[in-house]
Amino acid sequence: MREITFTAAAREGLAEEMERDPTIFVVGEGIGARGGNFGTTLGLYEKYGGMRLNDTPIAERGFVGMCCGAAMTGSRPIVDFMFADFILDAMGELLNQIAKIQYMSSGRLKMPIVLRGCIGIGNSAATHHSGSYYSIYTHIPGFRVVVPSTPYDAKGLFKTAIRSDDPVMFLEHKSLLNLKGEVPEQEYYLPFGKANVVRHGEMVTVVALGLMVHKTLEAAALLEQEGISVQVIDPRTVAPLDMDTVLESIHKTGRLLIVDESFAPCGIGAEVTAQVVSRGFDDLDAPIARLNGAHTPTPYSPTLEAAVVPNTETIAQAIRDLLKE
């Protein structure tokens, strides 16, 4: 099987559902002729022009509340943010509008609008262009959330996205864009809701989102050389919540610790640790631990930078502590 990038596998699903759906169009700002500022539209200019690839000026309520209206009105939007932070002006029209209208006109207007862009601490990006957030829009009846680790799932779960009648938060690590993996040439679509097993273990969960999954993988190869066993548990979306395979696999090791590089307080790990409580208590042989993000804003000096986010020695470390309990 071919290797491509992360961006490279989520703009050819992108490419291919312009191709087949007329009613597909791009807004952002950069995302014409430049090709996005991480490459994202790269090419599509030429083939489909400005009417489909729509730059735009900073102004993200606006065309945020247009693609909304849009969306309403039988077109499938897909508004390129850039960073997580920029769409945070646009609250009102994402939680007010988006995320309620379906309920609002009791079924009969259809929300397909896909908000996709960048997260993440790296590269010195600082507090502005470090956020992720989806712990927000989780909260939010209405909306699909989707933190994709690989290139493989981020081709599958964009073209899902894009054919999906519910907003969709799309979100992708800024270190994880020119990450190469297998990426099938035919056409495929990957569910919401349905986490992936990615390593297979027996004495520990690890529930992992984005970029620290390879970090975990990291980790758990490390503790394989002293004999610790480490299942590792990408969610790929955290709305809809895979928590099914997530208590199977607490059934078999007994202990869980969830890895999340965004804030602890009110985040997806309170989530999981709570519906284990609720749903797999007794399954439980140590407290539920998790590992997260400094709470703080995202300082621009790389070596503070480090210091903030877990790596893979802290993140193997915090197993090493969990299976001592």
Contents of the next structure:
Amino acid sequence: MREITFTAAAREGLAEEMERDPTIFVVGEGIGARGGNFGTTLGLYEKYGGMRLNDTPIAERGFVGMCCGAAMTGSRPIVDFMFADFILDAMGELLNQIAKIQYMSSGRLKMPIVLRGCIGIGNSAATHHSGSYYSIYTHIPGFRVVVPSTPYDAKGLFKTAIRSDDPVMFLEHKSLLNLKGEVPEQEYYLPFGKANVVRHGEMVTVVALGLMVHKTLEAAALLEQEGISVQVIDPRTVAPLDMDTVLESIHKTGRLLIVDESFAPCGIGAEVTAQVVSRGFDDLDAPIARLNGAHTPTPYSPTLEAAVVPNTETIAQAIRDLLKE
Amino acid sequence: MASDLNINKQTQIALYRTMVLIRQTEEALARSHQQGLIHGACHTYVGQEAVATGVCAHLKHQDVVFSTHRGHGHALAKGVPPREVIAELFGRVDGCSRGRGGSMHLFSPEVGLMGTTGIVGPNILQAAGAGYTFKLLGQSLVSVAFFGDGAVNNGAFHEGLNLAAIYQLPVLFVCENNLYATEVPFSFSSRNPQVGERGAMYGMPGIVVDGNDVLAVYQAAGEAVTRARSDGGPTLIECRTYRIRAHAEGMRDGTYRSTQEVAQWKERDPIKLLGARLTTDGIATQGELDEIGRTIRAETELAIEFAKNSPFPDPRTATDFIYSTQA
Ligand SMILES: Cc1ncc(C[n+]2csc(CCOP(=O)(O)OP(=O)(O)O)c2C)c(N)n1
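Let's see the other form, the form predicted in complex with the partner chain, since the form predicted on its own is already up.
In what comes next, the whole complex appears, and the chain from above leads the way.
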């Protein structure tokens, strides 16, 4: 099968959907003729022009609120934030408006809007260009939250996001954007709320998201040489969250580690833990472990930056420790 | 009074009728609030009826309105039946938001009321967004944001007007400058007391009208709507008006403005002003105007009864409609 990058895969999904549905438009800074800071819309402006590839002023709150009104009236906006950190300037529009309009209108209005941007720590991006924040959106009723880890998932989930009538946060780890992977030529859609078992194993279950899926796979390969068999689960969407796949795995392994580059307090790991404790407690042979990024703003210097995120070695060690329990 | 305008007689009577409908619904709501029938907030529109009436008279059902916490008048002028507004404030299943919203979250997309908002500002942006849809899809429709002077100092005003201007969107930004945001005078919260002239800052026409003169509002809005429908872009209209009742029902109202000031504005009551003109111009007799009042009073009483008899929503539906589909 051909291999393309994560960004190219998502872009292909976007192009297919835009071709099919003239009510779809994209807004963002530099997503017009420039094709996006990360190439997310390359080549589309030439085809569809300025109304569908709409270069915005630096007014995040403004264009998010504008897209909310657009989604209420029959078009399907995609907001391309470049860095997901900039979404925070539009938090009120997101949480008080976009997430609530379907409910407040008792389902008579839909909210078909996709909000995408890159997340994650890396490349000395420093603290204003490194945030992930998916647990915040997951906390709010009304959102779908997607964190893909491969080009294949990026395309399939992005197409589902565009077709969804709910607001979708589509969060792409910056260290994955140039990752190449197999993507079929034909169209396909991936469902929300269906985790992917990316590696089968017997002794311990690890739940990981985004870039951490890849780091965990590296750790699992390393541990295999030590005779440790690791099952790795990528939920792919955190809202909805597929707990059944996680619980099934723990039934077999009896041990759970959650690896999340984002903060621990009230995070995804806390939610997974609570659900396992209430629904799968009897399957546990050891306390649940979490390995998170440090609870800190993200530092700039490479040595400091590396110190605040899990890596292959710290993940491997966390798994070894869990097996000693 | 805008006396040189050429507005036909039926239109003038219709404007009168709509203002009376809003007034009587609001007064009925105020009484209901005192009787404990309204469970949450209730911001009335008494005194400002000419604005919603004069603007919405130009709108078709598919045109859309994005309103504020003080939104009953906009809902009624846009065509939401009074009984649905009242039932919503009573928290009943027949309310226009099926009991999910209350006074500050009225939704009736069927007639183009795309919501009133409990947060000051966002409706300005959403109105721009509706304009974006209309332009993108080549529909000859218009979007209207109503907002108070308080919203003018909010960033949404700046971002929304700028976006609508650069994309030349078919939007009316209607500021109802009633001089106060809760108890804060606009002269305190803004060093520049002019709102209408700010249109120029965004490259769009900015107009100031007497917001208690429904014919003046009707005239200005008509020009703006025509411009918007013919791809001529957005307009900012400042309507100078006054809120007669307290900021919200049940709030004290004596400390930040004088009784003389309120009395002076009552003299300029928009319904009184138009009524006087209609009789002077021989368009209607006082008896005919009184008859309009009586008819609407009877309708309002029926609407209140309807709302009282409407059931409360089934508690099992409390989490319905969060998503378009379940999971
Ligand atoms: C963002 C936000 N801040 C504060 C409030 C509380 N609040 C409700 S109404 C109001 C005053 C609004 O004044 P204005 O916009 O002039 O409208 P008016 O009440 O005069 O119609 C305030 C401060 C709010 N609803 N939203």
